[in-house]
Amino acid sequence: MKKLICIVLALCMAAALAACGGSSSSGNNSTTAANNNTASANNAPAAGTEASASGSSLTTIEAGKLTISTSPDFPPFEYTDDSGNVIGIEPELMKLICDKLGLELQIDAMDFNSALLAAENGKSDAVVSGVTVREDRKALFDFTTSYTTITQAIVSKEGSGITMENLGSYRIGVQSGTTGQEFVEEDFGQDTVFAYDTYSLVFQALNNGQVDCIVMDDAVAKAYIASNPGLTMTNTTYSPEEYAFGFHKGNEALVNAVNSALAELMADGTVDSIISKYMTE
């Protein structure tokens, strides 16, 4: 009797023992299925990272960043406000090609010399400071489609009777490393061309009477003028220029992105739109 009791408590054990190992097995499954969810859910894209998988896929000097080198003193181009932000047509321009590729906007302001060099030797994505492309730049940099056209002008006091003609007669003010530097220096020599870091203070010197006159862009001349009463612009006979975006070299495909989203804005008028609410400004 005892023996067949000791029977049937052994069956009653090995059943429970059973039971407890299923439940336990079926609670482990259930945790692991819940973690692999929860893997799987910690993996997936976050919500709105579709719009900057373009700029996480492009090769910047600061990752996430488009950093331009310009020098803000090229009104209505690049300028600075009030509040020392950098605005105008350019700095504008970048900011919507840079929300296209899903990158943010990195402005470093410096002379002219200085924007060129920083794209020039990688401190800077790309110099964009009323670039014109010319073929000695082409060396030096990987240029973007152009998308606006200027003339050199050249702006002097009124009244003082300064012409394309007479200009080798007189003192020429330019501002260092512009195509207006290089085209009177060609023509006139360097000994009546005097070369400023900055637009202003190639001003300041015509305004003193250490210069006569500025060779300079015309759109920049306009500007100028518009707020230094008492000067004047005079057309030169000087080849038109193409404005452009001159990129570190090597980086096609940054260019590439880059000439895709100006293709469209210059497409659906916004370029033109942008230049237009400047110029009159």
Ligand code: ARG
Second form
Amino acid sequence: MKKLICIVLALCMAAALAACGGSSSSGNNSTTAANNNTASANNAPAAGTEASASGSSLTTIEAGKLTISTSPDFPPFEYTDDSGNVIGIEPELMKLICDKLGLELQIDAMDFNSALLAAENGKSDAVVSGVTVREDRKALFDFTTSYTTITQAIVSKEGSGITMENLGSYRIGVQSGTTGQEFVEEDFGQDTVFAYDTYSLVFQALNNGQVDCIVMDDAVAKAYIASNPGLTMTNTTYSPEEYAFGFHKGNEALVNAVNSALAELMADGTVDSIISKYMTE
Ligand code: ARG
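Alright, leaving the form predicted on its own aside, put up the form predicted together with arginine.
After this comes the whole thing, all chains and molecules, with the earlier chain placed first.
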């Protein structure tokens, strides 16, 4: 008799599991999946189980997780705290987006070029690394809505007198793979441009006198100047750039879901308050 009850229970569980599987694999319609996630996240923001049950209808490279690749040498957007955790505007924003979608946030740290490549090759779901939206990058990534704007700045030692007008006669340091590198190489050729994998290496080169200046995103330049006495910053005439998250191509449902979560966070002022919190720190 006991054995029979066991068999009946096992059959019931199998049926229940099959039903679950059926509903999640039928949730292929991107818009519906995105809306469902948002709705359930709103009803129960802290309810882990409910949220992850709905989040599982989104396909990611690792089920239930959103894996992002990032170069955490980019304060205030992404950097590491004393215990090696990646923090900043973008990790905080991604965490809130993941909460809304019922996904766990997985952060993979590496240099900028590798972070771009990881998303391009599907080793991460997205590159979240102060990425500027560029026409040529649109061929490699599906970008979300952009959430903030920066411009390029020149960082040099105080009193260097380096400006946009005389920039071409100096040795310029850049991070490899960045828009900063692209712009100065276009204008001045490769001979005066020195590319390094991380900003700690670029700043080391400036402090050691291996380069005369750095061309980089202004908000990040400000953060480095604040912690490197004796450096100063001046504006360039390069066009403003918009930041967005670059997703591995072809996952429309995921990008739509992230965009609706991001839209909510922009509409209710969360994005602005996170940005100003880190900018003033
Ligand atoms: N915004 C620039 C670009 O997209 C620089 C980004 C560098 N990001 C970083 N985390 N180091 O090319």
